[in-house]
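To begin, one chain is listed below as structure tokens, in the form predicted on its own.
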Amino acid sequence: MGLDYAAVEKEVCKKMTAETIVSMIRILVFPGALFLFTLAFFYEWVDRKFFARLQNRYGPLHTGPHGILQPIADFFKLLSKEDITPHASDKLVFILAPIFYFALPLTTLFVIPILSQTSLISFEGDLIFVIFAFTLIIITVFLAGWSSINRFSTIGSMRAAVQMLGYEIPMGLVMVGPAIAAGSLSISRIVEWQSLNFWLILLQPLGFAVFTVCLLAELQFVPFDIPEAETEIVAGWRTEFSGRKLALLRLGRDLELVLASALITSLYLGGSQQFWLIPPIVIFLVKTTFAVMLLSLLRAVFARFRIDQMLSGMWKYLLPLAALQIILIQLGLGG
């Protein structure tokens, strides 16, 4: 009895079509781009609201319940504003920089486990990809400011590049710490290892502290908002950006905040592992919200450093502490 090849081919096509639709929904809707955009706006609201309360202010208040829709309103308001490209700027770089600044953290978030211990895109070595993406983000910042041909933007871009030299090596070292403990350079494997053992914040508290400080510098949050210091250089590297370009830069910053909080969660707080009957997505949201509030708290209690103070502190203190964490892990005291 012969096979009905036409029927088999039809069934295979149906199965492939269904899998393609599911994959597209996961990438574009949940837990993909649309979910990440929503999360970015929500965490901007959490950051602004919590930061305001720490300063005895109200923060966003009128747009939506307790001002929760204010970040979305700000984004669409910027989209409607005039988009100006300076005549003397390097127009190609000036136009592409906001797109790359938005796309880099969005793409990197696809390797973070959100719904389970496995991310949308998982491979051995994705942690190295994240470190590389952070470097590309700062290079994009430098190119954005430098292409503006504005004295304030140029100073801000130079500060961003110099600041990167201070924090990037300590951050890279402490990000490798969880990988050594788990025996893998995959973020999903690191989360899985923590689900079977202990949260790495308990085994590597020094690495957690160094990583959190470095993330403040990566996000250009106080006390490391040196590249965009309003009281010194207007808006720093973002001075000349307006309209749609500034909207993309703002959304890119919010996505980078989501990425930073997700990395804290995945590398040190056990990731989105299921706890009793609580779904992994709820665990992920609770932990990342805690991470956002922690970063906001640190913003509120420190004043801005000078660039020389920042570099001196990173090289004199954070780098030796990061190296000490690696030594402790090799001695079996950190994982």
Given for the second form:
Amino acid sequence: MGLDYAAVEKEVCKKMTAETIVSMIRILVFPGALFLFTLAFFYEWVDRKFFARLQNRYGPLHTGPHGILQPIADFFKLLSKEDITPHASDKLVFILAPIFYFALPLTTLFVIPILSQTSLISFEGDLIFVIFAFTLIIITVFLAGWSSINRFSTIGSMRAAVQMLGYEIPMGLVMVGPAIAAGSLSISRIVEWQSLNFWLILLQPLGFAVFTVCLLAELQFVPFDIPEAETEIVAGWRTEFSGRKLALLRLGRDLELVLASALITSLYLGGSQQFWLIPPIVIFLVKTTFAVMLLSLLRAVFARFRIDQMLSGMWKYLLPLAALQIILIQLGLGG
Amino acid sequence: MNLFKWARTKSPWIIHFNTGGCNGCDIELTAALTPRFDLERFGILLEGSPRHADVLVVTGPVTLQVKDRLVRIYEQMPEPKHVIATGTCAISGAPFKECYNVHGGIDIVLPVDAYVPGCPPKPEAIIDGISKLIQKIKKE
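And the form predicted together with the partner chain, for comparison with the form predicted on its own?
Shown next: the complete complex, the earlier chain at its head.
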């Protein structure tokens, strides 16, 4: 056999490198990390600006056109500041917690379809992975506050952990709703199912409402900003973080906002689907911007609950509503 | 102008500390932050924790009681940091000057970057003081 092994090997290597480069670009640049950072900064601006307009203010105005560069200015300023590690803190956890808090939402965003109907990483059961990642984020918050050895941080982290007991179960229950309807635990399949049938917000409006309320608690937005209540416990679990660590925490919060809006979009608003000639990515961005504005609207019109009110409200009203939604789906309504 | 200096001039976050004034300046500072004047236009946010803040806005004279606490708050802030003395009390001690329980103005204890006179200063005056501080940061 006169097979030229060297040539075949060369061919295979060439193909492999081309594939590796393409997948590296997809993960690092578009629609991966770099694109998601830009989106995170943009949505922080949308959130702050919309929040300010609801309060009859202007919000960021003089940093770039209409203040659009404000989150980037904040980020670079924090990067250039002194990075203090308190003497009494648990140093390893204190340094690692901001990195995890920023890396977890970023990783989770890879399973959400952005560019087309299939995501970067898609497998059967990635919905379970998202629920698990949400729990891990709150555990990171708890560790961040606990490791600072500061009385305000400790109170804040305990509140974050207690709050998790309230909203975790209704959120998990309600996220199963779209999965039952689509007959799959993969987010990409749920998006695909919605493009063939109806948007799930029309079939499961109750589930959408419960999910939005739970996401407010997950993001620690105003009715549920109990873990970092500024008027009570300084800055809650992030009191001791400064400089680079605070910059990472803020970026992590913004990525979490992107994740929350992307989840609302993918599970209930039809996700990134082609509409007429408009590419799916544009549809996705429009829908997520709408979701961010919905979240900041709710943030602006409510006042903070106490921790006991939040817990009893979640268990008394939200959990039965979530269960009712699942029962309705089982009875053949909305599935 | 390099990136970090631009970022610093565009987002000075303030922390507010009353060392024992009459609350007049505090009301005016709050007015500067609320919708009518809206300091967030310039990227200025009010932070609760000294670890997050860049500018310490002090109102009131330094009393014997509060001196150590003021210095401690200042030391907890990360570098680079700035101080604004708001109101006549914070500048010199004003009516409380040479009282048995008062040290005097803020600059006895801390390095002050900008003074905003007035009793109390208007919100416009406070915004003007902060913009002068930003000019100072630009020249550094």
